[in-house]
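Take a look at this single chain, the form predicted on its own, given in structure tokens.
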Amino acid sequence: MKEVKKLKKIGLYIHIPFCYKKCSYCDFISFKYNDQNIDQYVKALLKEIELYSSRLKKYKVKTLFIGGGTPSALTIDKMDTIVNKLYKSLSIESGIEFSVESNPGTLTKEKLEGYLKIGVNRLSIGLQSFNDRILNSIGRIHSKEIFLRNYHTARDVGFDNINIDLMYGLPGQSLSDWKDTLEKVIELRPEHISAYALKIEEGTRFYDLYLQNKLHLADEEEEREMYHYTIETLNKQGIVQYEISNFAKEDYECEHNLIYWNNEEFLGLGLAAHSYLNFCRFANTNNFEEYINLLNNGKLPVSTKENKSREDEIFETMFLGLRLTKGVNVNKFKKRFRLNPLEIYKYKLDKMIKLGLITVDENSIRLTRYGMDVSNQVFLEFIPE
């Protein structure tokens, strides 16, 4: 009897890059809505799948998460149209996570009930803050009571697994109004949180600003006061930290998320789309021309490659996996590399143990809080020599 190979399984991103407006902090690749780049996008999106249809007849996709740019920007004709052509030409798992960012006010209850009829799942809204005054100077196209409604219609809809995306640390931020925005949150009572620290990006608006000595930012020691407050409010609501800006529900951490965090195998489509299959990682190219005339020449639209060798990828398990607060699975890892990692980082951990910015055990290595507090100076120590 000839044996049947199990199908690799991976996950599967796709890149939507239109916005009705471009934030005042963003440096993802995006363009503001128009029609005509849109019905250009989608065509080719279309083509670089069915591209993917013979490469990947040894992988099995096991979530699908798209993201932008804004996707809700999409109507749900287009989105349906991409959906139905991923289903036709890829493997892909029966009931698996279905995830698709949104931002407020461009969510109708037609389009989200569309959304659940092509299988999504899981949804997530980027509302960043409950006050309308730093919603405005950041560049958001919407106020609280937009989210609110939003949020209200998703979930008499039927989404009950609804991620928000919050960001601290933003120009005329205090501790009280983040405080606030915590505490309407959880008022909501949201499966998943996701948290992020602003980082001040060069080509973005901020980043002009910031050179001006324009932008009033919060301290370090403020924005840190920020940070351990949404550790310990939200670990008692039972929305519990799993990786450095992520916070979940008991069984509802991103599973799709998860995947980079473990180093595991994914695939990206769309304009400047990263993927890693196979010890390789490339790259989309991020010029919207070349993305549309490669794949209109039946051209795959990748711009750049690494192949990884052992020792890189031994290196990126170890930080990333660090990022989640189970730290690194020994077990997982010396199945994986045939290789203890207690015992090839000896000497790093037994120095960050002295710090204070690891701790360890049998089954795990796993970030302190102060760790996870200067967790990129500690996985620079991970960095082959």
Given for the second form:
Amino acid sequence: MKEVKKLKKIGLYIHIPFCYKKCSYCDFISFKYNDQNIDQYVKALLKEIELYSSRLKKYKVKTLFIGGGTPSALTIDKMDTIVNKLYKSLSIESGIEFSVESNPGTLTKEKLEGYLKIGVNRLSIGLQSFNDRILNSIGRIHSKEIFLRNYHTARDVGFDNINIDLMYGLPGQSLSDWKDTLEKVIELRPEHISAYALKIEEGTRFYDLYLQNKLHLADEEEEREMYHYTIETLNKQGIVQYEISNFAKEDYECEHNLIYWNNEEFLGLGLAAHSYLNFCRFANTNNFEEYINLLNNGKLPVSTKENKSREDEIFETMFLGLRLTKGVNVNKFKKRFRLNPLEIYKYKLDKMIKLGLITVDENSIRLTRYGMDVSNQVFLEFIPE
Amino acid sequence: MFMSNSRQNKIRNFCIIAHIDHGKSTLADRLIEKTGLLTDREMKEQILDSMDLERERGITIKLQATRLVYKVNGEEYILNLIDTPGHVDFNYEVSRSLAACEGAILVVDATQGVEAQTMANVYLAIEQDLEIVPVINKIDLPSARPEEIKKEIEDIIGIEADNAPLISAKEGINIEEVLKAVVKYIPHPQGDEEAPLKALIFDSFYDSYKGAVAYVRIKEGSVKVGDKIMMMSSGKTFDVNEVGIFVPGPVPVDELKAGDVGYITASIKDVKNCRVGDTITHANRPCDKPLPGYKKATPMVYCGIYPAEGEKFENIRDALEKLQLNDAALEFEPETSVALGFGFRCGFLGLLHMEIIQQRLDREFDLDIITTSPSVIYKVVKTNGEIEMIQNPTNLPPQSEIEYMEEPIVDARIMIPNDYVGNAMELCQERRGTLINMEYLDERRVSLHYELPLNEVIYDFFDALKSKTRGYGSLDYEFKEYRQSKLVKLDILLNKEVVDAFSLIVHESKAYSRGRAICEKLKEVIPRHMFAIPIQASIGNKVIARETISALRKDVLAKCYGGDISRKRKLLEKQKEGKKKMRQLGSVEVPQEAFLSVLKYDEK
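Same protein, different condition: the form predicted on its own was shown, now please give the form predicted together with its partner chain.
Time for the whole complex; same chain goes first.
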């Protein structure tokens, strides 16, 4: 037992890069759902897990997160195979947070029951909007009715930790549309809500439309109003903001995502998955064939590697930690780096306090509300010279 | 008088005069090709335009010389082709190269005829007693009208054009005729080879191994390796360590004699000791007097050049010194700006000259610079009777000490097809021009003679003229006089603080529109900050225009893509790089672009 305690704890992420249909705003690598691809992919993924079993002897998994793409596009059998392999090959703590992302258009009662059976205890559902017109225009495959039916089914079969993903600033979305979506979501009392501002990414359908001037986007003023309204409303409802875009009832913060924001270690498996282990950030190839071939030849599909200096680690700890409403913990920072952030950043902090971007107290450095709106401007200040 | 010898009889020193785009560089290439100097592979598109910048802009800036060997009727002739720049800003450089020649080929476009620019250079050449050999180019074009053009040359310029070769440099038609005409019509050089050395520096460049390289035309005497030479303007002496010719790359020879064109190197380390226009002679047997002076180039436009963020002042000084070697018209001296720190006030022949120097600093020296608003020299008569010449608006005395001010006025000649007379006149009117006269050169072509304040010409006038005349308008100007004028100093305030680098002197009637235009432009290019930034234009304490850059509302990456921290970090780093390039003025970060945008007139 003593030995177990010495193990380093990490988050584990599994990427499932398949979708029935690509959403108009999405620039993730994903492939059209087809059985042959998926068989190949799952086989390779199992090999990848196998390859890590010997390499992760000194690690213990403390959160599991299966994301995508659309993980719920997989059959429950496939999901079961993957999870079985994980438990067989890696050391996974019992009772840990285990999330699966889902598209309401791909859920069924059987699948939901299956998830519970294989240990999933946190369900994330991509709703995005409660307006069918908007859902259709952003390329979602589901309606609000399908979402509602599946949400209730999930509750019925026993999910007691559900996240709902939402987006605001969508084309054709007014402030009152957004208020309406929020109101209806609040009625459902989910444990967790992620509300993301739409960002037009290159290589998406929206990007093309944007270039052709065919996207009717809310102006910045209105979009910020949506954001501020979200924070105020959800906080009032006890679904409290804990990160720039994330809200949760008490004790329902997503532990897996907190690993990223606390700049802790995690391993990502699957196509294009990212990892941070042992002061090194690395990522798998995003080329499907290459991923399959490398694993078929018994090789890790890692394509990029970046060793992190102490300076990098400090910067990343700052800018990731500042995303959280409780900010960067001064004591933890001191313990980790043997440096006092209030001293090393004194000049910068003073400047930013004056600009109303951050607040500082004895034990934390936090973004103000305005600081959250322009957080990049704050993060920039901490980039090592 | 010296008798020319048989060696000199076989030499021709000439240049090519042409309007921009009339095919000078192409013709030069053909002449080189025809004389078999280079293999095809070595033949770049346009050999004489060696600088990338020139090729990109399609104009020739720096002079160069090439030696062609032409055989005709069993005789071998040395033809030294000296290249000349073709823009209005470079009359001085043209005059340098002309002084090294006995004749000039005048290239006239068979479709467009004689242009204003051509005229200006032709007159310069005639002043220098050069023999003009007209050549009509682009006869391959369907719209070519060679007979009319011949008549035009005779009527407008007053030189015989009957025998002018009809050529197409592009297609290589009748190039041989040009070479024949050069040999036949251009006089060979004269000058006593035994007389004391008299060599004209018509160009120079800096070589990091050899020091300053002087491009010379030997007028009298001869020079060889080991000679002790003297620069006549300074009396400084140097030992010659190489003399040579251009074929077109430098090739060492034993000796250069009267009539030759070539180069001299003498370990001249200080670039100031090799000034274009100077006369080189022998230290122990000097000639009696230097060659008649070049037309002195006087800078007419001034601006500040400052190191951008992270750039070193010393690097800019070194680069300017090197540029000055090739460019006697470039002037600079150190100055300081509250906003920009240490930098230089630089004098240029015109706006294009200024732009070219800026770009050369960027491309050849890889320097990051900031340029302030260009200014002319104003004459300030103070209440106490003192007169000050002001190149930098910042140095303008307080209004209360100024009795009156004078600004430089230029004589401008604009040549345009008659369809655009209205547009051109409108532009000149807007720019406070006074029409002196208007002359129809023929049924289509009109020459407008205007008096224009130079400070109106330096703001984009040439570009505006081009755009209002679909590129047909040409401009030539020269300084006329200083004239009293109602001028005011326009200050620009960013976040309530005056930015001296943006200050400019303008005519009272233009202050409002310029002030407004600059405020609008700055609002466009300065990114939003985390606070609102007022931008104001003021005269004295009176604010005449105002814009506000509202505070930044949003700059956030909403999502952490599956732990892809690196992507996020890279985005931040890229953003920071962009910020680094900005100039901190008080609490405001200003992009380089802002300084440039103030330079443009931008009429609506």
